[in-house]
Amino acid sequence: MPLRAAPRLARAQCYISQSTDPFANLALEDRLLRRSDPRAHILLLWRNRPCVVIGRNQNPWKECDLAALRARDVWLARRTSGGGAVYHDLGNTNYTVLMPRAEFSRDRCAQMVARALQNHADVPAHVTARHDVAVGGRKVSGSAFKLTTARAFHHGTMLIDADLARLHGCLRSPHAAAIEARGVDSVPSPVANLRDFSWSIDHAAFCDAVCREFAAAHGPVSPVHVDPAAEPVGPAAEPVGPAAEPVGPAAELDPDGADALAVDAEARARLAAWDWRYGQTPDFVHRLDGGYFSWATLSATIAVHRGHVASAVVAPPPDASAPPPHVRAALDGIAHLLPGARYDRADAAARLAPLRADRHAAELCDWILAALD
């Protein structure tokens, strides 16, 4: 029997995710980085329920509200890649650009993207020096990016229409001041949906739009609708752009197969693990002070590794009298229990509990657990 030449992959490939699960759509995005033939050029488009996402070395407590987020039942992701937090909602589009590493530059995704809205939506949109798209003096779509050996990927998010209002609330950490960091801080910009300058842009518009100038760009591509947790669906649209020749042996991801663009739950659950999430934060120390009581005024210093507390020091000011015997023992209680516990109201309060017998300990240790809200 002959041998049957490998399938051919075309050179330009477009994605549309009709999951809204956060960990399910990065994964996905890292399995097209990972398995992708290193010479295509691949687009992918998709939308996450309410959550906020924050870049790989970015630290949780000092870039969020995380109180907030639990109250608002807004989830938070942690990404591959660097960059600031953004929040991400079902009025927000987020927008991968896989290519050759060769061919990547900072600025030639965020100009695609802006000649998208330029030239099918027509929205002035124009790329900043911190290579954010941005309208009128307002960003519209932060940037991202990430660098393989072979391979390389700008991803950015454009506000279409979120809830702006939400956004601030998320991105707005009360313990911000207090948290000395080795990761990255976000930069603030102020912020507009596209909404304020077209009526008629929404998700599906938004797609077209730059599934054409990625056609544009880099050849013809019929939109595939595809589930993370599932297999491909079908095609969302006819092929958009001129005929062009494929190219290059398919890789180890074949398009075509059943199973090409369906992320494992294991991969997913990576991603939506807490030692990703939280314990992937570099090292930090939160100083607490403003620790009045009617009996003592203490400050706290909590130093804390891969999430988890590494030590914890609670003392009274340098020049205040010694502390009479049963409040030493509430500071020793904390110094010795703390440490090893997960940097979460929850496993603190845990960790905690064998000293809430004596008041005075306890009132210490409710002022500790509300820091780590």
Given for the second form:
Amino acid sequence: MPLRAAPRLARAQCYISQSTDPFANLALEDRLLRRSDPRAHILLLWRNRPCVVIGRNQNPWKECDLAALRARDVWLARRTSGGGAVYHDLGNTNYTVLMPRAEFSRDRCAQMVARALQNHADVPAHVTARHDVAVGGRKVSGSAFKLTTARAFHHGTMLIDADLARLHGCLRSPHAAAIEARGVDSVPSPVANLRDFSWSIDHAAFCDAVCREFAAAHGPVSPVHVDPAAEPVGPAAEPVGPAAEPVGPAAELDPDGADALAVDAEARARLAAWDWRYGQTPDFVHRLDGGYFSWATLSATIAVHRGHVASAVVAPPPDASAPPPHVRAALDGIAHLLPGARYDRADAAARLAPLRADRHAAELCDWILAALD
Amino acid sequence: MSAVSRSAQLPRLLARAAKLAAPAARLAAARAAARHISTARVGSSAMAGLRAGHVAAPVGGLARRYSAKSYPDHQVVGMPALSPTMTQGNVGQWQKSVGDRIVPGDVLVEIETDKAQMDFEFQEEGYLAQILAPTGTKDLGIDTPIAVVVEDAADVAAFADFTVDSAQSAAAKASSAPAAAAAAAAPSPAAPAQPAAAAAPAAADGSRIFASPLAKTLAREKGVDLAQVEGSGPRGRIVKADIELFVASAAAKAAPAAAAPAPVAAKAAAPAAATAAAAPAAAGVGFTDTPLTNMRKVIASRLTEAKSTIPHYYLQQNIAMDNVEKLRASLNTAANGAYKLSVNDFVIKAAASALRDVPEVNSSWQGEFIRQHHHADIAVAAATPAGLITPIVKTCDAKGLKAISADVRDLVTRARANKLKPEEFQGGSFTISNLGMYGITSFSAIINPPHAAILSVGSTEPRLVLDETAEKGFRSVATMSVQLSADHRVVDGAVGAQFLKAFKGYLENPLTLLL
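Can you swap the form predicted alone for the form predicted in complex with its partner chain?
Expanding to the full complex; the earlier chain stays at the top.
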């Protein structure tokens, strides 16, 4: 839906999303990137219900503890910009600044946010060498960037009062050492909440501070509250297929009105789909050691391509003896049945079901499935 | 490659050779010469030419190389510099698969660098023949090969076994050929280019050449070097048809070779080793090729631009340095370790004061206007192991000798350790280059654009001057020779002379620096 080319259209716009659905918010951000006035500077402020957001080229199995995510009802999302994995919850506010590609600068927006904290929230924030915002040596905000031909954005998190214990629990994967992955690794840093530095800071106060600083840089703006989606719909309950109607009319980006900025359900669904979140992982190899059974010692090497198993080779390690013949059949069975499965426990278990008749094979399957999330 | 595929290629090769026979040769030459900047392609029919590993200038993220094996006409795509500050990137998702058609503007692959996610849009038409850097490959320097693109969809299959090594080995072999060709290009283009190109495959091959007796006889008759001929028989055996084909294509190649080497070789020498990230220094008998570092490339381009576009003129002056020596000695004895002034500090201070007196020299040419600076930010040329760099001492007119001395010391130390910030060596309004410590008495430096002038300072030597007041009729004066290279667009001769006069005045009477 093209932007209405009204001459009175402000070059600076500010939106605050009312939705806490991470996929809807990411779809809204993408929509603004692709559809807004190429010369405009836009600030978008948003926050999500608990989720982990990984970078475009990251490996979710390596970056986060997927079992812990499921147990704590933390969703997984993949954004279109680069960088590392971050944890979002309602105590974390995200900001996105969209600008013309020619004016893209990694530091300028981070400095604007740091100034906002200094001037309007009385928090002594500064920008680090990695373009993050930190207070007293601890990171409070991480950044990432996306550039297209005409537009670019810088977006970042801001930990205001997030559950840091849950953050650490989610972002530590038990398989990190066992997975050899291409793609981008996160750079861990000690983090802190703004709450540690200010009693009164909260989501509304932070949004206000950033809007004011944005206005100081780009001209007066009045924040527009937008609602890209009605209810947060979990990733498991994806909207069904292409037959689903888009949610509401595709609203024009009208800064003067408080129109509901409804996002294409299809765009949201694409971001929530398994193929995007897991399937877009660069190729990796998961090595399982420690297969100590009473009847053999084994190790497994599972190669994963686009989130599906490409090959699964179970064999004794070089210094161990060859397995007995009846076990070899089980190994061959796994090597034959597993490729093609999605790299998750449910799908793999379904594929390996025929092998469960044999006692040894069942043990073997349990061991492999335990390593999958 | 199997014998079957070779013989299948033969009709196609013969057809192409026939096409490139004499009448068409001139057209091919014109086309090759016209497109050399971005597409210097030697036709694939000249298989021997392929072996020469002709390297053309990279454009943005592209570099063209031909492997020593007989791959069809192709283009090796390198990691693009998608932003001015990008030095390396990670390969993200490939948006095209091998065999896909590429239309100009299509996104070929996503690139991530320092947390920024960008799309690499390919600007030419073709088919993706091979992916050299799969999704997830990290930290590839600019120009590292990442893909192969061909013009014909039919050629895609030939690249199934093409690897990064094929691309790199061709570049390494090619770096010696264009280097020799560039040196020879000045005197006479055609003749040296051919032998230089011929030398490369002969050196590279080294293995026994299989040829049929008839082919050997024919080769001897025609004066053809068997090492240059591509064999189409089993196990690469050269047959009569190959010799005939080679003779036909060599005739065609002679014409384009004459036109192409002069412009291409000139460009090829420097960018040939643009695979600085990929290829190591190639050693040969009697020479070593070093890939260009970024610093070397920058020095080369800036100074070439300066020397060729700025109308330099030179004013020379001898300066009596006795008073400066005396003042320096006395200030240094009173220093007590707080500072140690060098002659160069006085030179800088005197230049700053002279710039204040003659502000026209403290200017820079901006194309549409001349910018006259209010402060003297003087760049001091420093030699580091990596190359020449000019850190800037800011507002020298407002600083005293002690501050200038401390700044210069700090900047040069950090320059040698490669720890300068960009604003510390970019900008400035005037440059001073001092080669006195190497015993150079006088030299004419090249202006650093966009400055308007550069002062070349030589060593101080005792000279005899006539002096009627002296007992012997002469005396020895410690004389330093300086040359001002000035940009005549900004600084006229008289203005430059006034500047030098003021500068000389300050140095011969250093106490006037206090004024």
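Positions refer to the first chain, counted from 1. The term rigid core refers to the maximal set of C-alpha atoms that superpose within 1.5 Å between the two forms. What you see is a predicted model, and the numbers here were worked out from it, not measured in a lab.
C-alpha of Gly340 moved at least 2 Å between the two forms on rigid core: False for Gly340: its C-alpha shift is below 2 Å.
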